[in-house]
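In structure tokens, one chain follows: the form predicted on its own.
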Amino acid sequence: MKVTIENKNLHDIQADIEIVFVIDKNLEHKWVQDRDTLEALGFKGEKEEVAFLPEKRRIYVGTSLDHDEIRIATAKAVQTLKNKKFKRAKIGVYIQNCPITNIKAVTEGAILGDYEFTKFKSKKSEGGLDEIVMANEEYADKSFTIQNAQKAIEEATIVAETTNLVRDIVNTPPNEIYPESFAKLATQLASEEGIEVQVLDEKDLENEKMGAFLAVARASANPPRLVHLSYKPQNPKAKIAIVGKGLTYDSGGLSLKPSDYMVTMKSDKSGASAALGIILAAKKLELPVEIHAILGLAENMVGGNAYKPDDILTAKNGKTIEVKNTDAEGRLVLADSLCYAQEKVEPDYIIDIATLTGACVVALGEYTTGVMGHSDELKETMLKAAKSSGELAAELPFNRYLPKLLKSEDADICNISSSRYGGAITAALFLSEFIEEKNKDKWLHLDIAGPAYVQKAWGYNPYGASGAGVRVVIKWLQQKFVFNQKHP
């Protein structure tokens, strides 16, 4: 799916069909031609309500200037003229506050709402758009201009088909992409982008003395492998460190999940997955900023040599685990991932991305990321970031009592609780006993586990896939560093 914008009015743009918004039920606009025929068909303009009038080449789509119901609108639009042989649409600007936001939701919705995972399909779809032509024409007439409007279409064209890139990774099913194979990939991506690469494999691991990580993927035919990826521009703002849970399989190991529950484990490296887009848009949008992305990536699985509730492992940074269950694993790999990451990067900020517990999508649902960390303003400028990026996002608390549920007799900390609630949170502060004193201030925790798949299609989001933390956090760096926060 190509965007792009051309300086000419839009009744003098050619194309095969014209998208139309109608902003909060105003049937009156000059841009709704149509009005007895969506009468006759009882549309009224509702959110996400399509009226599709193909022999007057027009689609309308009900809406507000909301940026990512924008997103949501043109998705809808995308996606009913899949397997149509309509191929050039064109558009105007819909401008709420800022006048590139919603250029960019337009480019955003668009290209995440064509989105299809086919790779193993025998037969793949046929038809749909091509290309979304804007014009030089707003809804209001407020003005921008074509340059920053062709800016913010490129950015957002890099966001999004990174976002989609992340999409594939994760839907793409683990006898295809397992630690060694998804080193490889990162690799060859990073390298195409002159980012550094730095992979450790088994050998490397033990050397580094990460023997929570190495007991996780012990049990599995395929080694793991961890990944360091670097973006270094000329003098950075600061210095980033994303570490990404990369489970390309889990089982359950010896705690063996039920088989219900076992499907789509293949997302369990969607951490690591969304870890490497960002740092490839980074380096695309040329951000000011220092990223190292680091992929934990392991398999999790049974065997004679796999390891056991009961064990006792010892951390990169010698602190002692009891295992109470082995499904609690994704939290053994970041725990020597995170402190990898600062002793070898010393960074200023800490981002963990993980797909990392069940009960935050019983806390907060399918669609919405936990942000938990123990500084307040470092979680509000990731929420806010949440909230411009179209990503959904709440906090989850910690407090000075459930620390003390991670308490073991025989080592230093669980990696389990001894209550089944709060569990997203107690993960959390098991990451926490991995943070250096000097740097709790400088870490955020990012639970994907809810939106990072969804085995139903939302919003401009199909089935599988989502590919969360990238915009998000992209979003989250240019505020913080390109923007200064001021900026949507």
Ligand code: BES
Second form
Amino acid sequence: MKVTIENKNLHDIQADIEIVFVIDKNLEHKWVQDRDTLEALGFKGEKEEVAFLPEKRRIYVGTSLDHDEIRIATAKAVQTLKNKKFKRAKIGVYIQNCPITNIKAVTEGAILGDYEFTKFKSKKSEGGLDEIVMANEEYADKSFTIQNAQKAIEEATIVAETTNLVRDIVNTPPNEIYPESFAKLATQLASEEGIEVQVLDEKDLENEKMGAFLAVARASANPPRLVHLSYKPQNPKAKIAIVGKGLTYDSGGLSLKPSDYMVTMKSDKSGASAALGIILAAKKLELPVEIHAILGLAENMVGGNAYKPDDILTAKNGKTIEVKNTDAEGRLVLADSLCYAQEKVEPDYIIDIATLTGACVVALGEYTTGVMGHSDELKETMLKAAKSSGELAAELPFNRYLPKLLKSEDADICNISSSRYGGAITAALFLSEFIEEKNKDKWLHLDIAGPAYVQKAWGYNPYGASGAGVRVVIKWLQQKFVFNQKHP
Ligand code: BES
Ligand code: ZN
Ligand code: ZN
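Let's see the other form, the form predicted together with the ligand, since the form predicted on its own is already up.
The next block holds the full complex; its first chain is the one shown before.
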């Protein structure tokens, strides 16, 4: 799927079909030419409502001018035209406060909405759009130029295509993607972009004294890897570490998951996949920040040498952890990976992304990322970035009582809380134990357990991996470090 803009009026653009947005159910608008037909069809222009008029070569979609509604409406049009013969669609541009925002939304909606995971299908779907062309008309905004629009399309294309790459990685089954093969893929993708790569194997992890990470990985036939990718532009404005949970499979370990809960746990590598996507997109966008992506890759399995409830592990920072549940493994891998990131990178900001807890899904629902940390400023800027990016996010607040729930009788800390409530926050507070005092306000935790894997399609996300985390963090980096970022 390619999105372009032509320096022409809509009428003068050659295309097989036209996409028409019906804004706020306003069927009286001059763009709506087939009013009688639409009325006869009972089309009201409700959000996500589609009327496909092939003989008129028009497809109508209801939406508002909110940027995320535009993403969804574009995706609906693209999905309706799947398996059809139309190749090239044209679309007018809908001007609200900021045409650039809408141009980006159309681009992202088209590319994200077009996504399918067909690698393992013998029969691939045929047909569908190749290209959406936008028209350059009706711009009252003097600052708008075709060059600006093209740059916006380019940027949005990078972000959306990277999100689709992350979806592909997460959707790939665990018999193909395990720590070694993930590390190989990351190395290959990074090398193509000129990003530095360092891969630590189990010996290196031992040398780094990562006792928690190693314990999780021990029962698997597939040994663990830690991948450290670095993007170092000249004169960076800041140094950022992105640490991703990369459980290529989470069976629960000896605290084995029931079968129904184990299915989809190939998606437990979503955090590491997002971290990889973020550094690739940052490089392609030439963001003026040094980025380190640290992927903690392991498989949580059962076996005679598996780590056990009652084991006491020693993490890289020397803290001892009493294991009470081997299914709370992500935090053990992250504990050591966060220590590693702080020691090796000395970052100005450290963001971890993880499908960490089912409790986060209970708290916020399947669509929303949980944002946790000690710095209000950092949380607020991330929530703002989420709004602009189209990803949903909400804060889960720390308080003075919750940390006590992690107390251990025999070790420094337990890997699970003694309460059945507030599990997303206590998991984050566990991670906080591995953040050095001087770094507390530099750290932010994103729990993507809800949105990372889609069980029932929503918005522009089909079944399967959504690529959660990529768009919000890229937007955060742009809003914080790219100065002429006047568009929300
Ligand atoms: N990977 C899971 C969390 C998860 C659950 C992600 C559902 C996506 C969807 C994590 O490792 C886990 O199993 N967490 C446990 C923690 C519990 C044992 C304290 C959970 O959430 O039940
Ligand atoms: Zn688990
Ligand atoms: Zn897990």
